[in-house]
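Read the single chain below, which is given as structure tokens and is the form predicted alone.
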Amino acid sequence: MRIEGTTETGYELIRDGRPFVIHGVGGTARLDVLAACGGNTVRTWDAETALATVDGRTLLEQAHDAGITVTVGLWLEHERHGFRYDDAARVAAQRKRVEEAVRRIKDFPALLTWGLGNEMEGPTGRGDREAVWKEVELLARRIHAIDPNHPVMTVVANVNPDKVRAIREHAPSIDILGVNAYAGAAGVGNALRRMGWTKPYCVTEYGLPGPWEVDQTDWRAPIEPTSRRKAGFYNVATTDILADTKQCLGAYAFLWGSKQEATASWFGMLLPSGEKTIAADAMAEAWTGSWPNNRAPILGDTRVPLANRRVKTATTFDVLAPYHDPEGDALRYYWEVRRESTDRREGGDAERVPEEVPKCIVRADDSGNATIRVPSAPGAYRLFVTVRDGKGSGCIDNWPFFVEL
């Protein structure tokens, strides 16, 4: 594994003689759908969830057997977790857990690069602490000195002119960056060259925008954009960042798989059931040019009155979300009502799952009309509408609501 190229001529990523442009995804989940869909990679956050065993194989060999390839993220420690990098002690063991991993790892086929840290330079604020970048550049000359055959790519939340000075100036050795970026996802190539960067790039984490880039209700709840237009912002996000052939290596979208992040359907291009969404048809168009030949459910017109407003407690609701299936697979709808999330973080850290409330929906059937009963706590909800086509796709939608007294 190799680069190639210069800033004059172009980079490329250079596998088994051939040049391989990233297909990738973030997340792990559904090897089988992902290389079905024409991704041809997917990147870890640590060397743990690489090296982490189903049926006495790890993911790397997982992937290897589905022809995906790996970026195996290192973990390095963030100053605003606790972390010091000023603590030659735990400095020294995060040295030493870094090197063991790789030298573990270096051999697996399908490793493709070292994804070395994740935003460890803060999702807030300047990111150029020197500290952090002079540990970098040890670190990635120690892992090219174990392991000569594969690129070191560190990734920081998104750029800024102070970041990517320090990292020029701090971590030369780098061989990539990473950038994860949401609603500017686009823009990187442009604004990498801007502020002087002119080695290869990769966007690591892209998508639809973030819970923090979009409107909110006047009780500053988040509103999700509908699945439909995930898979628009997904779509031509993707076709945007792989135009720039001349210094773009590819990119990774987030999230192949399903996670609680302010809402729990709002990254997720699989549901927490493995079926796979119109996110995830539509990086399949992007990346192969056809859709896939079962496409997940389409959203049309709906009527749901409560949605972004103020409710009175235990009133009803008839609301309709009618699903199209491309393939006119029969359909089946569940419906909930969750609280909001009061366990918000940043960084994309764990939270909690909001408790599902019961007796809320009154009635349902399969055509999308439901009738919702609010429930009779005063507080902020939302209610969500999961439909599958018992053929491996589905989709996911939710609308907040506030009930009063």
The other form holds:
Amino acid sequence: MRIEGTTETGYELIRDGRPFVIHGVGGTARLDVLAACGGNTVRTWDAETALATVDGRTLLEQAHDAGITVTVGLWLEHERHGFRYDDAARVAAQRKRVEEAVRRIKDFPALLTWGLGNEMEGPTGRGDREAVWKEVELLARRIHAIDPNHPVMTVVANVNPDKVRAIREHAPSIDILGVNAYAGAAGVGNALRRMGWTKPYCVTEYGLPGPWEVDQTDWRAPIEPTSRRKAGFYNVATTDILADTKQCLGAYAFLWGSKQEATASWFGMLLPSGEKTIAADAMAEAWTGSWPNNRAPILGDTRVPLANRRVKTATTFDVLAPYHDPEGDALRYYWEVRRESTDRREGGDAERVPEEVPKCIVRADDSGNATIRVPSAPGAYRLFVTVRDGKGSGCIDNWPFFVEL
Amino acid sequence: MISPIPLPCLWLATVAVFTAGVGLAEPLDFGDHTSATLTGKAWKALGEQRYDDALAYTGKCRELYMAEALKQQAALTDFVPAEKAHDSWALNDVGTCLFIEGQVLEKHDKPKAAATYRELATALKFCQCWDPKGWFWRPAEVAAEKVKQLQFDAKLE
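The structure above corresponds to the form predicted alone; please provide the structure of the form predicted in complex with its partner chain.
In what comes next, the whole complex appears, and the chain from above leads the way.
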């Protein structure tokens, strides 16, 4: 694995003697589906995930079986979590952990690049703390010494001039700058060039606008884009990012899997039960120019009168969220009401899934009609609908509402 | 008519105040007919889901100030720096109104929304809109992305 080229000629990642454009995702689920969609690589945030086994096979081995490569994350601690980059003992322990991981993993054939740290400069602020970047430099040199065959990428939360200058000055051994960017992902290349970054870059997390970037209700619940709209964000962002063929080595979309972040559905391209959604189909279209087999259901015009509204306790509403299946598969609808998340974190830290509120679904059919009785307890909630085609594809959408006396 | 007060479009792009009283009729009032007033009223109507009203305000802003906006656009070769952005008041307000118009049209007429965003992205590409969070954003750049997303959405049909 190597990088060829210059700022003037453009850069290429070379794998097995051939140019390799990163058509990637963050996450490790359903690698078979990813490969079928045209994806060629996944990214982990730590080495433990890459070495975790299922049926006795590590993720790196499973990926290799599926024809997928892996950017292996080497987790670096965050000062916002209490770590100190001027604490010699803890820094030494971290170095030992990183070096051991590199020695263990460097010869796996699925390994694509090293992802040294993820947003360890902090998701907010200038991100130019010298001690952090000097440590990244030291580790990059050690990784190169142990494994000269794989490039080292460090991953930051978006870019600003101070951060880029600090990396250029203090971490010159970094081969690739990975940038996590959401609403502004397509502009990362131009922003980096304005800030004087001349090496290759990769967009390491992107997708749709995050909960911090969208409209909110008057009780501050972020309004999640519909599944259909999300597909547009993923498709256009991927196409735009990959259009920079000179300096951009590719991109990892977030998230191939599902997780609770503001809601249970915001970033997941798969349902918690593993079905691919329309966002995955949109990625496939951007990567390959064609749709995958068995596309996901597509949301039509909705009528959800309680959406984004304050409503009276224990009232009922008729709602409609019709989906159509491109192959005409019969669809099954599952409606549920959950409390609005109160366990909100920053930087993608793990959040608790709010509990489902029982007895809110009065009736529902398989055409997208349902009658919802809102909870009797005042507070913020969301109505979710999950739709499955029974053949490996599905979709999920939600609408916030607030119950008051 | 040219706005006597070259105010910037001091309106948040992401106005979204949703209450139980949304959509209630409110008589149209063009106020002093300045581009800033019309733009402000259009944002407010959009936020309150009074979509016909929003289109009425943006339409009036277009009618009165499009010629001046095009003149201001033609005089530019790049985005003006933030401290001079207010000089392009018509460009900024009409551009913002086209963006609001696109937002409304997206709800019921996606092809027309795409056409509006395309017009904004090509004819008024140096317009800027002040976000009270502390910076100017560029409606034409967002509109260009919207055009691509609507083109993708059309493939889903």
